Amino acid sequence: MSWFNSLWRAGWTILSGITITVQAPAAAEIQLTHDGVVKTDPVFVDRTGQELVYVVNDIPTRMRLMKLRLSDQTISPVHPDETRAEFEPCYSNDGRLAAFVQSRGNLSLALVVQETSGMKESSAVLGSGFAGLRAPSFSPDGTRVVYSFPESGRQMIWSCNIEVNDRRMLIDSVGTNNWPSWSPDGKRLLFASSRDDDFEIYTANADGTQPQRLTQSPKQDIRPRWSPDGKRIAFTSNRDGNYEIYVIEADGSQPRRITNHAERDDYAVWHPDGKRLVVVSERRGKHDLYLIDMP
């Protein structure tokens, strides 16, 4: 019993050159919508954790930005106004910065950086017909965006100021790099490539030098997010069959399955406590957000 114990603190182990995951215990929950649509991409405004933003399929042909108050689980749509698809939304950490991805007609997509005041905005296409323009997120002090976007048959990783210009190539490589983000020090950016064959999670330093393999599974791990602290990282993996929610050490040891369902969980963020994680659950067909506490 001692090994067994020791085992599961440790969180993880070595075996004839195999990682060993570790199941945590069953996590406590709060389911936070009910509506069952399918939803993605849910991130905190600000530092205070008491609003989330996330993405609705609301109707077929649209994804929409909705906002969610956590004391009360009211919903409203962050621009009421707007008809065009509108996805994968980040903050800056003071939430005065928004930045998304908007659809701009056929095959046409841009990058909007604007203030939540409402008083100024900047946005670009950044590349002729369907760019695959990806995952913005914000550097810790407000200051650029990073984001994922294509040329000359790869995905590589890009900045750009917030009057979205200044554009600087970070990451570059065969395959897809998707993702990124910096680390709470700006020191090291974060990041999920297919560059050995099937997605890993990867670190590198802030320039994009030096990257670094953090994941060694057969199977898909994607949507990478730092914790508060940088010293964990959550992620979506089907390892184990399911895609499912891990975390990992922020360099690459101790994984830990935190979820275990039968459907899909995917799209976690960490709430501002480092303590809870917001996730993407699907249980019977319904896709909510599910508030859950770290084991």
Contents of the next structure:
Amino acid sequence: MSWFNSLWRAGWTILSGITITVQAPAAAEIQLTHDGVVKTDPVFVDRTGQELVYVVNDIPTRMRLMKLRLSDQTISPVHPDETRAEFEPCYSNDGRLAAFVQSRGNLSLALVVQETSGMKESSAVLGSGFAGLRAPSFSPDGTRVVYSFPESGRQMIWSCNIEVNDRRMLIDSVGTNNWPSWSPDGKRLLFASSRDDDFEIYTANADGTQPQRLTQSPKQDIRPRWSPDGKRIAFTSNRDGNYEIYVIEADGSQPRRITNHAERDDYAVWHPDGKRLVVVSERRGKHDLYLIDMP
Amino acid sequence: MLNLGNFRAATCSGISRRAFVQLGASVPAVLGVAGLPSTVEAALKGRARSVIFVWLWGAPSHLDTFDPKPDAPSDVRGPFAAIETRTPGLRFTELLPRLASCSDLYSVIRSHVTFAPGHPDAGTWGLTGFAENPAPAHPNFGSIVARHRGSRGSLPPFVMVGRGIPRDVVRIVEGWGGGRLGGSVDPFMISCSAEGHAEIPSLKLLDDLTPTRLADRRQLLDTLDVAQRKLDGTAAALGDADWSQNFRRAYGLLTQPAARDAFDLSRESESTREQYGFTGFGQSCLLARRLVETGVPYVQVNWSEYVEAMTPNCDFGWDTHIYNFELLQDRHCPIFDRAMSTLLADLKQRGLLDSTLVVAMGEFGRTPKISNRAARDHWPNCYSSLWAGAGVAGGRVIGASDAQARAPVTNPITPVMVGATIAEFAGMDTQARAEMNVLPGGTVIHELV
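Requested next: the structure of the form predicted together with its partner chain (the form predicted alone having been shown above).
Complete assembly follows, chain above in first position.
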């Protein structure tokens, strides 16, 4: 495809004078959706990689969870009868639990944790007034959920148990902290933060202590995602003037630009095999999911 | 594709549904004076043949768009970097790269103020120049232009593209329509989907007749219309004259190819449609350009969808009380940047920008100091707008805000000044405004030209 070059192309990007980003070689891709509707937040349901769930604006005032079966690209709503907006889904490693954000009223967002069997559900609106959480993610053992929540002029990283109780603040700083997730071994916490002006990628201990900055870009580095083996991190950045997908090692080294397209590439999620990414790519004004091989 | 009421009507794509027209109870009156007097034509020379008013409902953050403050404290400036524009010394946030690259096409005003802190009342200020009370409200700027200019052919003089009357959870914006000028200059409402399907919600089609067959069955339609009127209290309230006008307008839109075509985005090339982006706002901007191309004097494009799906069934637009920074980065600004820059370039490329005034603004700004919820709340004391076309100077900044964008440090630009300036561009001088008894006290923003 035109948005990948066939050869390694040096992409000298000056990042605070210390980081060099290179353009990855060409990679194969499969277009997974074809409706072009604005969509976000793809996530694999379990480690088999057979199904993923994403969010679509199916009507102008609602975001809806849709399930895509990769084998035949069949698409169906996760909650066919749900009328409330639902977005930012995540699944426990065994696929037994789902968590997502659900609109409960005027700028009031609830965290919902439910068994995918439909047998049990817990939920809570976190905070009063205009309030809500964002970006939930399960711990590797499926016992806790980490999420972002604003309070006192800052947006912190919190965690709770799967009954949406026992809330604990893990990360607090000036600015906005968002898109948290624990590493596959549960030892590190990955997130983005604007504590140093623009959004950068950070890791910390699992309990939020000792944050360490991984990226040094003058623009926005957002939505980081661990690879299944925990050795790499995919994220979105506009450091080269347009939103593209990048991959770094877990220590922040060896940044590589994975996509190279005139429009926006965003919402990267690793395929469970660790060799591919699913991204939302805007092409010719339409938004669709693409499965791309990691070069 | 043109959708009429709830049904997809016959279009160039060959779709033909059996349908019958019924004028719904919610039809806004749309008629103005037929034809355009030559004296008005003369007065319009060098000014705006048409106006596109892009209504950024919900109120965009001025600091995160057109008026960044990179040297302000972190709890004011937010996370976004300021980038250079094509205009030396003019900087926007990095969220508007496409608009930054074409800043030679427009001016930015950074010294707006308004006089109400809530959406509906500030919305009336923003659309009319005055407070909503005493009722009835002052007329929308578009209604004033519509009364002055009248319509051309079968198309209405004031078209509002969006999902109904702007409103919040509680109530509508009282100043949405003709107000004191009456229902005859209310906007003609049309919505546009992300796929580019234009829909006229006021036209309800029964499963019996296609628009192309309507001409042969008008007598039957008249008969049914009479029956409808008897059933419809709203229609009765409009009065026979308005009702008749409404019917003729709706009928005209359906039966006259030129009018139908104006709403049919499938007549645009795929390339043009994709440049605007396949979003409701993007395709609405394209529809506005088509309407201007056919001579509609005033088109108001309401930013009104996919923007705040966090609030059930509500168009809160840019009202980012929570997750301001994520929403602007992920949704609002990419959509706005793409569609707005394309609209300006498209108008210019077609030779329409010289005769079309384009204004983009919301009802107020947002709090400079980041809120308790790490976002931004309402801020009527300072905000920004974009002006282009019809002789507006390009690459110019008008007015300035203080170091934290809390208030103008130059003479404030008030809503009635916005209205007076739009009216002036549209050919209404002070005397014409006085004769219509509209926009009293409004002075023109002369720095624009």
